[in-house]
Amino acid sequence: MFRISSRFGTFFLGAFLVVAGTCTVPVHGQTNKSPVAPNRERVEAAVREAYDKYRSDTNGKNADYIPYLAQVDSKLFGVAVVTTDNQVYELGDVKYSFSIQSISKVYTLALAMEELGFDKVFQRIGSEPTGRAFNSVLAVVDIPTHTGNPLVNAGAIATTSLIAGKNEDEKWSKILDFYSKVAGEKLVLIDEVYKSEAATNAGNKALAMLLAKYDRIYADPFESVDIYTKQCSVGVNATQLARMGAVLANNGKNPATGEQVIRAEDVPYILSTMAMAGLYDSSGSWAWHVGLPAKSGVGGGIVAIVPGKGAIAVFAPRLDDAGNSVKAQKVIEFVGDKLDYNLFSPQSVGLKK
């Protein structure tokens, strides 16, 4: 049985349909539903079918270069959809808190844009595909911007260095508070993940020092790496992650709280970067097959944005060689195909074949 949640409560679908006949829940008295969004039944059916189809898939393996991630139960599997009118569909292990990892890069980018404006962030970070792995040293050397884009490690560390604050604690608190506003509830650091990553992040420290050589990091390099390591260690569950995605789908407004947490004018720039570099060095394949702005993390999460409609988040720890959750990719591609979510297809805006 699906569970449907809203800011007014949580209901089990079977009972809710009998009482109300609909699961469209207004935020502050108004709905914000796309006229071409699929109806409730189609969303439920697509998510259930995808979940059942891939729940037994054992391809891939947990990330092991961060010791903590290697110990996460590889059988965990959760799927959540949050729509712009604040309908929530959940299936599986949606309340398990996993580390957000590289998905955090999206929201630190949003915060940097809020503080500096999108033009200054673009000038200082850039937004070009590196053509190399997310942690590539050669990309820093070869690419004229050196940072590449905000979703590879070098660019992400540089983006984190843009966040203003009197000291490291103030900067970190600002980032965590911002993530919590986007999620619509308080998020916390998973301290074990942070300690595990901090003990193994020599590569990121090397990237930060290389950026310093090119004057492309904007605060103390090692401080910036430490804050970046903390942001990657924030815990989220699938439902929280889907809500964070739905904020971007909803022009920066949290559909659960009604708060404008990301500036609407920044959203297109964030989504374009996700479409270009959101799934590491398989981003081109993702755009070809799925056609949605998305971001993955080696903790096993992927969130995909359907502008004007909502977001789907999937958590499953087993990764492919590029560092992307195997099950999450399959589920999102399946659901997207069933619901006409591909942004490059005219069907996504209601035009039929």
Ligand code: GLU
The other form holds:
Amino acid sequence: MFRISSRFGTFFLGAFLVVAGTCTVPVHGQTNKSPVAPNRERVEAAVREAYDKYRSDTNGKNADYIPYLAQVDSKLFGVAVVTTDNQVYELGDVKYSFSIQSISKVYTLALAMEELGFDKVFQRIGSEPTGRAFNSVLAVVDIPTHTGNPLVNAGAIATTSLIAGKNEDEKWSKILDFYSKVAGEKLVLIDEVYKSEAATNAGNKALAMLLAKYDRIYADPFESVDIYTKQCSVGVNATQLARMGAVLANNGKNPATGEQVIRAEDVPYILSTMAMAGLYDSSGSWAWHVGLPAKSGVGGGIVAIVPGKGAIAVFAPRLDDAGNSVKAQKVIEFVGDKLDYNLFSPQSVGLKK
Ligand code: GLU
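Now show me the form predicted in complex with this ligand, since the one above was the form predicted on its own.
Entire complex below, previous chain first.
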């Protein structure tokens, strides 16, 4: 069903069929008309074409080092776009709540910057790509900062340890509330994911202890790993994730609620970190082929940011060897190409090819 909805009502304009899913195009309350937000028909056509092209792609496999993730239906596939003027495009399994995993690192970084300022976060964590696996112990030993950057596990656990609070519960509530503000609605922990990961996270505990040896973790190491494990277990659906991305595209302001939820001055630091290290060991290849700041999670989600325009989030659990969702990468590359989103291409600011 093709639908345009607003705060004031829902209008059904007609119906079109998408074989495996339903495409709804609700236009929620448009809080701030953006002159650069993409045109609805073009976005809708590009997303639909990408969805149809890749929906039967069976390459890759679910992450299984967290037992829960191995059981997620690998056929699930949802695509959502949220623009800076809060237009929402959705296709496929956009209501399914999956674990945000590593994408959470972006938002804990934003919260740490809000609490401490970007300079202190930079000093305490750093911003260098590690060139190693996201959970590498060797990187902690070898890299001069030990933490690397906020988007690899060591740097992310250290970033989580920066969040202040009287006790673990207070720190955790603060993080969850912050994510919810960014999503524009209440998010919750998926308890089974948390339990599954908490039972198998010896590697992350080892990273935290190693950081303690170098004085590069800023609270109790095990408490920090536990909060980090919870943050990775927060459930989001594709639309919520796209909205969280759209906040970064919109200078830190939530396009749905109009609330400034991330400080505008922090946004370029967050996006540059995503551009360098958002897709694990294929971040370089991603920059080359797609040219958008993005973050991936082993739960199968990827969100890519198009500054000033919006964000696209895709959920499909099968991952490639680097740990990135196969379909999500293909859809985002396809849509980005069609709509000239690549930030390194002059076409992204309107120059002709
Ligand atoms: N919670 C996962 C871990 O620490 C996050 C990994 C990811 O999504 O990259 O291993």
